[in-house]
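To begin, one chain is listed below as structure tokens, in the form predicted in complex with a further copy of the same chain.
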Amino acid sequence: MHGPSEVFRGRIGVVGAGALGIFYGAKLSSAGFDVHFYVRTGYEVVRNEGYKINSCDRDFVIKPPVYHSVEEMGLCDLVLVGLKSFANDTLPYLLGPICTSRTVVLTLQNGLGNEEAIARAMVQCGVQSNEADASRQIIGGTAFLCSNRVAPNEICHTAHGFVRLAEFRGTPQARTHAIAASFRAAGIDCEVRESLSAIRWEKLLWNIPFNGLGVAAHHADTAAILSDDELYRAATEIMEEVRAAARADGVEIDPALPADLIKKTLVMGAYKSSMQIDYEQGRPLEVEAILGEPVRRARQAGIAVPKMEMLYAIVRRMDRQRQQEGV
């Protein structure tokens, strides 16, 4: 399916080095790519001991170049953005010192609106003069990865890891295929797709019900949701709302996909969504990217998404309340 592509051989910078950014950066680094990490939390231990990846595939350790400031990290040819979307207001500060007008920025963040935030940030920090030009530097990706950060320099990778890439504006280019080839060379299943909207909405098909209900329905992991007849019904009906919202955004999701995802989720057992874990650990939630922006796009298109709206209203309130309480 994938034609032979030249791999991308440039200077790669990782910003937002959490469970996702570290995992992909480490895989690429381990395969010999030139990967540099901007490290906010645990800089000393990462510099001294490197990153330990405890993986269902193969454990490994890397000792890559790490930086405590983006100014020290310097200019990159490719930037991997692994930031949680609620931290997008730091993007101008993060991208300014490491991007030129030729840098490719690949965001593996969840949900909708991140590419737009990156384009705005690139204009704000002066890398580009307008968002249209900035947008052409951006690639979006969806990562299907079960990994957790268990220590500042340690990742536990329990399942999956495949990535789908698509240009933010326009169709796949040589660079898109080259980056995918690099991921594959690093042992990551990676495919290039024509439509970024399609891969974003396909991932939301799972993320909206299971992240949303995981928080709204009182610590409900996937098994709790799927073993409760009302929550099961809600999850499947939310998936149909997501399909309708996607359709209004030009994306036709295979009608068989919801049932297929439910089946795959059933065998995952008591899996906690990233949003549920964030909530349990008192961290802010990616509520706007995963719930708010999809709801707004549906509303703009005049599509009724009443259950998604309820999830958004409830989870947003829970997130704000939690932050206020300072838990």
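What would the structure be for the form predicted on its own, given that what you showed me was the form predicted in complex with a further copy of the same chain?
Nothing else is written out below except the one chain.
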């Protein structure tokens, strides 16, 4: 497709246009890439006014092509999936009209199991005849990004933004490097890695304690967690359990990474995790992808992760109760 030094120049579609999908799609669009957005929330205002990105790097506005249905958006060469994992059951409907057997699908979703869900969806909607072939179209990515959608067409980006990419099956290809080069051309720190499992577990090292405690400890933003001795201790002990679970799953996480992530978290200020915001606004939580699946993999490997298990049990119950109450 492209040599490692080239950028990806195909038609890019964004599905799951929330804080993450809008931010990265807008950065690519602002840099001149051909980016198209499927918009469910605030379609009219986005179509009329575009997206406003208020960023610690630079503020900008884009007016990209937006669509109220994926059928209108049409076929894409690259699809960025920013969908929350609890909505993965909509993937067949979203991917069918915009993917061919040559489309590359890059998921920037949180947690474990999303690539498998995309492969199943591509078979269900007829893009591929089997999951093995579908899997070869998929790239996984992790984004360490502090951004929130403060209005239907407005994103507030306060810190970080780097992305790590890896092929779902096999080693990095020319396309992997081309997509990473496109992110870098758009001003996004982006690195290609050999192991998707490694970057997923490294992201979970932060996501599990700070997303989970953000809900379980009742409106606990990152500053609240780090300034409370007991919550800080809980977060660091959970991080060590995540390292043990990752090791059992074949990933050795650098023992210095927890301290590095704590340092990065300190500069976020009173940042609310995506799970905390979803809970406060009455939306479903990504509890299974971020908390449940890592716990299940640890159990299958015979690794004791009691704090992760407790956090999962508490947050799962809070999520279920909130959804039953319809608050």
